[in-house]
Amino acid sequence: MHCQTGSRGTYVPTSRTIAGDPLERIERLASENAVVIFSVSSCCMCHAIKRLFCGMGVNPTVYELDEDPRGKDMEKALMRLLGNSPAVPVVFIGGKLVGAMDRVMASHINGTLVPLLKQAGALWL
């Protein structure tokens, strides 16, 4: 699904997943795109983030935990690389991590979200 009117971005299930470590398996998925968000689908925060770069033409990458069988796990990997925050969402860009909803909004205010994401080839004006 495209971010075009009423839709969210590119979901792809994870259940044609990589095996092993959920964090390895997290480092991967967030690398083979340049916007990643992983998330839950009944989360409101998920849910804004997602309309955030959808609105600003990028075309993330999400990953809905909730819908996959691993999902707790990554989750559970995603609390421990971020310390205290949420697990989800969590959004990476080129393959980097920018951080939990705090992080992506505070890099839009400061306006540094926007070269991060022509540098990852997600954004192009």
The other form holds:
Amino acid sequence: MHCQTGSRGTYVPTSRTIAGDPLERIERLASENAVVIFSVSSCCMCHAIKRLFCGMGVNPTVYELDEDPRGKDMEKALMRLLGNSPAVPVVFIGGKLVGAMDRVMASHINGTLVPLLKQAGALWL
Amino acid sequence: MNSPSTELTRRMAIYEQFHHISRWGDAFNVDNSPNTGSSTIVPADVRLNNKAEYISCEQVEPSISDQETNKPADKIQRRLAQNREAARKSRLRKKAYVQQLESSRLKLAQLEQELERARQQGIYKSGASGAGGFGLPATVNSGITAFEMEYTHWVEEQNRQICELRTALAAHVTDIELRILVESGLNHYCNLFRMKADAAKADVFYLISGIWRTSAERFFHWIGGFRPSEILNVVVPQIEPLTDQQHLEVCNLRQSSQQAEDALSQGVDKLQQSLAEDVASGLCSGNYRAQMVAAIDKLEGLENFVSQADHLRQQTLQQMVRILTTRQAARGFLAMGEYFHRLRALSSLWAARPRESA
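Same protein, different form: I have the form predicted on its own, so give me the form predicted together with its partner chain.
In what comes next, the whole complex appears, and the chain from above leads the way.
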């Protein structure tokens, strides 16, 4: 494995598996489904964001980080990605990062969320 | 050396005969009163008592050359007209300033009254039992006190903006001027959300309770403020006719804001539920430290919800402005402002209504 620097700041030793880097794991998981939400089961804002997508008729794939053995590392990686805000909830659509609750709501209000969902194949209408 | 004021009098006496010949103001005004003057380039802070000095500095050169016997007269007349104008503007500014002082004085008296009333109602009683007088609770209260005062000012400014909008729309001013008013309206709401963010840090329960609003407004209270979809329902009928494209976009906005509201509401419901569970666990065993810690965490989440709700309000208003034409947006802000004004008035009427004695 090569050394990773820059925004990730993690050095992955050769003994670890490819999926060891939390950010890589996040990206891999995010690309596997149209709508992916990283959440914590006790977090109420995460609950709200799940309800938002369900209310729109979207079926998101949810990863509860508190129920994942590598969840803590992934939370830290997400915090770095978003820049210090709470790590969850975070939404990926079509493998690309959309953001936390405020970005998702802003894009829903300004009408860009639905086209994004349709493009990712999460909505048909 | 002559004092500036005698210089002025002397020059005005000498050039009086040229008064009607070279006045700029003739092109615009009919009457020859000294108060009418051309609009000139006058420094904004020229004051009444500096006028004489201004004149004397500027009028040194004209008396030098013999060849320029008419030019000095023109220059003097121009200067005199400028100074008259400056004096007039200075008087108007002074009048405005005094009026502002008067209204501020009234406002201050009003605020002091409200503070006294609120103090009597016990809003400022320290929440911590036995924590002592001037520790953390005092800081928390001062954040709320500051918000209350700022909010009172906010409402007054809101009322002023409503009047300005109404006048502007009735007078059919240009779109550019309306645009400015619309932007001010939007900014004013953004200011409110900023104030609320600070107040939430001081005491989120205060915001959620809606005690800072009037009773009728509180009836419609949703996560610390107004419901965005409710605003759309109020405003849209007032700004018809809409184009087909606008109709579609408004429909989408209504739907998306409703969906966002539902999501946040469900999030808050979940928070209430888990908070109740945290507080209620182990009621009979007595020891509750761990539960309190968990509960505090949940309450911090509440701040997050108020912030997201305000964010939703702001986004909805901004999208509304994007969808509508300037004139429609102006009518929209007028409708919205008037709506809340009437709710506030309703609260006062309700409170003042005659009640039968028991």
